[in-house]
Amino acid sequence: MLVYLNGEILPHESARIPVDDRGFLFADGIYEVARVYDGRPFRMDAHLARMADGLRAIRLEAPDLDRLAAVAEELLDRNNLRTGGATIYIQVTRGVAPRKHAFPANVTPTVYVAAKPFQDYPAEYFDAGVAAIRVADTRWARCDIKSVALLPNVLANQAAHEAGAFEAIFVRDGVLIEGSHSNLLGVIDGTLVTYPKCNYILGGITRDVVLDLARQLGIPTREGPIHEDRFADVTELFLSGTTTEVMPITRLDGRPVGDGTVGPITRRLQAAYRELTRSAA
């Protein structure tokens, strides 16, 4: 496969970044993946612009998104991906510069980009929903950050995959916040609600879309929290992601949510969502 760093489209297994790098020294990078259907990179738009609200958040100036975007597409082209589902990733770090911590001066960032085949999950994780594990939020309070420090993630997926479930669900001051690497919503009283967007919550993509097509769908939806104590009131509940889509949850700890099956406003929006990402980019 071939991948960009730093100006040169070159084969992955050549790409070589010094040990000097912030991104490896420091965590000191942001990152974005978009999903790729048939050749078509889906809402492109909106994952760069996050990933320009992450590099301003971190002080880090951007490079030219738009030529990154086009940088993505002659990867699909050269890695033959315009057929079947593939995903692109992006991240630039701050570069390369002695181990110190306030930012260097006159450094240039390190971009990287890569544009990978994607196997998609059993479409029984989709059909019968997948278990999820809670696990107390020890992240730092800029999860609205795409950065490349993932750590408490990986502790949390990891306690997951030990399980046997499929994600973990980060739970703060009582209230289910979103997974590892997903967001997390749930119905109560007929309602779709979803933490809202703050410091705590990574303002997912998907997210966003699955919003709007509720509303499209007349699904009443509300940000806000979905407490532990009212579980019990919590009649379905699913993930949001790049690469989860919406994939329902029907146990949480061992134990059924709702009755324990895929419930129908999960099951509305997996085909609208479906829908939307097999017609248009």
Ligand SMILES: Cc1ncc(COP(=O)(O)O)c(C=O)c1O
The other form holds:
Amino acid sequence: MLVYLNGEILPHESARIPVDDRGFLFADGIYEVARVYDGRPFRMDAHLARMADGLRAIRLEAPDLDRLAAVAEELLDRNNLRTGGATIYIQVTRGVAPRKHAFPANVTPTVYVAAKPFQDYPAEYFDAGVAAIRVADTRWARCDIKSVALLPNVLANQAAHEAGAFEAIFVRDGVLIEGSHSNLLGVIDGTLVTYPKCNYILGGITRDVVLDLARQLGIPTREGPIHEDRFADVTELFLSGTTTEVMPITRLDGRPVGDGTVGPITRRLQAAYRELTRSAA
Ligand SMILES: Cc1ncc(COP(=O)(O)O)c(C=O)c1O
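Same protein, different condition: the form predicted alone was shown, now please give the form predicted together with this ligand.
Every chain and every other molecule in the complex is listed next, the one we just looked at coming first.
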């Protein structure tokens, strides 16, 4: 596999980062993951716009992101990824400098781009649904920034893994807000409900696409809270994400969601999402 690091395309195993990289020392960086369907990056513009927002938020001067999109295309070609599934990963850190918290002067950001094959999750996850657990949201108050500082997400996802579940759902002030690497949507009284975009969640590209699809299908939508103590009113629950796509949750902490099967609104949105991502551009 070839990857891009700081202006050079080279074999993955030859790509090396100095130990003084601020991404390594401080998690001082931003990343993006985009999905590629049969060689076509999906919603690349939206991913690049979110990356630009994140870089601006941490005051890191953005490299030319269109150039990085072109690099990603070159990697898809050179790694023979024009058929089947793949992901594009982009990471920018503040660069290499002696370890001091404040920004170093005159440092060039570290820029990394990879394109790798992606194996879909098993079909049964989408068909029968997955289990999730709840965890307390211990993250900082800028979860809208797609920072590489993911330790709370790692710990939450590990807890899910150890519980035999697919995802951990962060709970803040009694509200189910998002997953460790996905957004959360539920159905209450026939309305699709998801936590509003704000500093407490990552504004998912997939979440936006799913909300658009719901509007096109005439499904009522509301950006608002899903309270954990109103769980009995939630008839359907699902995750959205670049690699997670539209993934039904049928059990939460061992309790069935609704009647414990994948609900009709989830199915319609799954079908519409599949159609959108798998149809020819
Ligand atoms: C915390 C978190 N929320 C939501 C998402 C979903 O975002 P997207 O649909 O853009 O992949 C992700 C994706 O990695 C995430 O890490």
